[in-house]
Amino acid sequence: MQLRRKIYMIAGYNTISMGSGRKEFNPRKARPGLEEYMTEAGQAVLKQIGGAKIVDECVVGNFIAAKYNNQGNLASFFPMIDEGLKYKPAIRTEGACASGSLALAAGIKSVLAETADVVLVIGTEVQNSMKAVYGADVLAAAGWAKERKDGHAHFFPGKFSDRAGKYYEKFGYDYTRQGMATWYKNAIENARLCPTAQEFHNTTEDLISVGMTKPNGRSFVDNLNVFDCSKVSDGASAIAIVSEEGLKKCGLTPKDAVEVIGIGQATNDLTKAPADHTKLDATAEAVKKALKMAKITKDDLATIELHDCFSIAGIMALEAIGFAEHGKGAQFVTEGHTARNGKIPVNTTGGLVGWGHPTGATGVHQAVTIWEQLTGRAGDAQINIPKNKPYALTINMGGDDKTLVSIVYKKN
């Protein structure tokens, strides 16, 4: 299947990913809520595209504000952002941590269906509304609820701790930990180049030593340390999805945009454990679909934004894409191939570990980062995009490899 119209993304914007690590963060002081984050991100995009009057539809991606913030019906916040959005069609998408990319998929499909030429997409989450130990119960809803009672107190770190443990058994503990520590190092170094990143202020010198911290099941989970994990984050990201006609309505040109040339979605059974804990099968399927639609291979990609909710997930995703053979992902990372000057720069603003993980915003944040990189707007985080590799890929995961969206982008 091929896209029947040209689809573009333009005018991306990220708020700060707020949480521990940011100098501004103080759990005892009032902080922005969903309304403030959606307004900041939405107004920033509207300013770039010429205002609300040309927006045809709106989509918001959010995982679980009903529990974190006692707030549902987020689609009705759009008129709050700008009165010009009053009466515009709006929906909310939810697929755990893939909620943001499902919002992008919904916008893409509206443009393909010719019900819209300009779609405003926002992803948002505010998670610092409760202590992390209570938040673990909320985040567990991304998995099968019937497993919660018997699961680890830190439910999702426990899930990926199980994956890491199986990887250690199969391929070696020290070998794997070195790859995971290098992943952490790359994430923090990239985040230091992005002012909106949660780890922007991180000044730790010996990042490898920190990343190699031995996991302690008595204080956390058996096979991951806290540096292997993405943080609790608040924030929003926004972007506009437009047709060729929509691009003209915005007064912008293809050079201001990235073209979407492939999209792949895949879901897996939420009630079943992974067939192989050392593989991300649904990730591999979504990427395969996206690359096939785009008519390119992984070797044509200049950069990737992938879902490193945990460092082991990043390593396994590289194997799922095909950049490393099964079991060789840790080596691929340790050898520097995913660094910003490596064979395939990954997560150039820090990814989930470094930039942050406001769950419903993550998929949109990935798209914004790719838009910035392919249009030369990434500032200090900018990497070289070779002329013979004008393509980029995003992978956004919901749950334990259960809901996946992968998108291929092309520089114009």
Second form
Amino acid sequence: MQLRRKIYMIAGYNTISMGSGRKEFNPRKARPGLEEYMTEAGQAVLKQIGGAKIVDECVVGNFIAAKYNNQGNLASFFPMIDEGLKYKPAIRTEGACASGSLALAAGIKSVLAETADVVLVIGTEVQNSMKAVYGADVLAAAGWAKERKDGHAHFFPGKFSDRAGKYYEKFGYDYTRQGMATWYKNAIENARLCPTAQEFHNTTEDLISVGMTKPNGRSFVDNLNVFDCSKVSDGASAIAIVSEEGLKKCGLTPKDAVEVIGIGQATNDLTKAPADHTKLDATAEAVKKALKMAKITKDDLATIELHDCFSIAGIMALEAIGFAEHGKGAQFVTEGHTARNGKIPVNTTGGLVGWGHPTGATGVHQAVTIWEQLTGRAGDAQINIPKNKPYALTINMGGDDKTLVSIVYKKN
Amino acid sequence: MNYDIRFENVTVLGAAGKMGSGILLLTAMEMYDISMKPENKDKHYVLYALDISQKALPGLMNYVQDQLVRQGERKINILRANYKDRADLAYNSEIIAQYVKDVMSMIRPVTTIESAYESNIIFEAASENPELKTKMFAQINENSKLNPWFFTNTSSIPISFLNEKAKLEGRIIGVHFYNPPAVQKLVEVIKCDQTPNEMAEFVSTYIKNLRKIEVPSYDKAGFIGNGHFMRDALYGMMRMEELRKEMSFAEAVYTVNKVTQEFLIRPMGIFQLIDYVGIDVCQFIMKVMKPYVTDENIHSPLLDSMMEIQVKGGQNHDGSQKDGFLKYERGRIVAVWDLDKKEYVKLEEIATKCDPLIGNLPEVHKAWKVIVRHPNKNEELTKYFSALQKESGMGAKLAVEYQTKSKQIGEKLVSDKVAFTPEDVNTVLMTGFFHAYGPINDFIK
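So the form predicted on its own is up there; where is the form predicted in complex with the partner chain?
Below is the whole assembly, all chains and molecules, this chain first.
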């Protein structure tokens, strides 16, 4: 498959990822909700592109506000963000934690279909409306509801704990945990460079020791500690998807934008367990499609934002892309290849473990981070983008390797 | 009668009080765990929440329910296993709700003592009044056909006294929880001469199941916890009276409180602790202890003076601190009582005057909340107290003398056969009072 038109992303914006870890977070005090986050992110994009009048369409990615916030019909929030969006077409996408990237995919497809030149895309989630033990019930909806009864109290940590357990069995506990602890260290160190990151205020000195904390199945799950997990987060991210004409309408140039040159989507059967718990098959498939469409290989990539909902998922994703053979992903991380100065810098502002994981926002947050890195807007978190590698990749995963979106971006 | 059977019918006396409500909660949770064993599925478990205050019982039920929700959230992994055969309970929220329902269904709020006649175990958490306690024990014991076991939460009254007065033939043991029982890890256990071993073993199992720490104490008024605290408080008040010769009452209270908190790296200063426990409660405990302690005068005229003007400290029902020696706003000290002026004096005013007199903390000082979790706590404390001894300020000197006295009090508890070992004294202070270190140490050379 080929993209029939040039597709650009511009004018990205991330709110703070709010939740435990942020100094200003107090679970007992009133906090911003969906309305505030969507407004903050949406208005920030509109300001950069010259206002709502040139927007043809809006998409919001959100997993499950109906349960977290008793709120449905999110697409109708767009006119609240700016009166100029009143009566414009708007849709909401849902694919669990890949909801944000599905919003991007919807925007891309609308521009490709020539039904829009400028699409405003927002991803959002507000999860701190309830305690984590109840949030686990909500997030379990990303799995098959009929599995909830036999699932773990912490449903998704349970799923990836099972995966980690199998990986330990096959490739060794200490070996794997070292990789997972290094993953955590990288995530926190990168988050410290990004003021919107949930772990921006983290001051822990010995991150490896913390990351090596022995999992305790009595209080949590058998094979993961809490540092292996992504955060419970509130926030929104937004970006504009535009055609060449759209770019002109915004008064911006290709230099201000990243170009989308490949997109791969893959879906797995929600009712089936993974064939091999140590592999992310659908992830591999989505990445393969995206790279193929972009006509590049993994070795052309300067950076990646991937879906480390758990550190073990990050390691398996590296194997799915092909950076390491099956079982060698942990070593690849331990050896420092994914650090910001490594062979392939991964999750340069902390990823889901360090920056945060407002589920429905994550896919859009990844796009914004790539846009920042490829246009030199990443501030203290900026990495070097080599001239011969002007490409970046995102992987956004919904559920346990079920709904996948991978996008390839090019620097202009 | 084995452990599980004995728990089939239990009464908590004074259930709506602060200690009673916590003991009720913990006991209810333990009874639930017993009831969930497959072999106990057909048994019936009853827990009487007995309190004379009809008005207090609805609040008690709300408290227990709220606490059970929190406990359920914490124990969710275990609860999911408990209800694994219940197809209708899939979500954490459903499982926790069922847990709360199942525990609450065992509790019967009652106001009349007759209910206790059916119980195998009587947990007593009534006010610290020997006459009241013995009267209730005797009445239940005379009317019950079950030869019930009496667990008393007294923090100061000798168990042998209660045993003799109520004619319980040794079926009594001190099971002294710390406040609040749901949170505090420490339980002091006190046998009297006649307490059967079987009862002590039963209590040990119960405490272990609650995941709490048991420290045995001899049957001496005040036991270890209050034995140390009351003497420590008396010493603090004595040092305050000395300072009062050179400064105002409020300044002297401020100084001793600050030194005992910051310079001794304790969670709170001695006057704040007296307020926390309650000036009335401290006065009462001393009154109970006094007749049994012949070589010291366990009595404070200062506490009497405070009680005369009804400045009592203690806590409100919501757990917030009432004003006592110190005045509190949202848990923070904002003013200090002046007995001579009969008013609170603003903290800043006193601090400005007293802090220069008290002098500086050694540079190596670390706050209590840092020290208490520090991986090299003992090294840090050794370094700190060594530096403290080199400081010339009034605060540092007072702190060194205070720690020396605190150690003496601890050692005397062992030599007077109140505590079995120095370690027991230290455990009580560290777990019951959250001290970062036990009083019996070698930090002061």
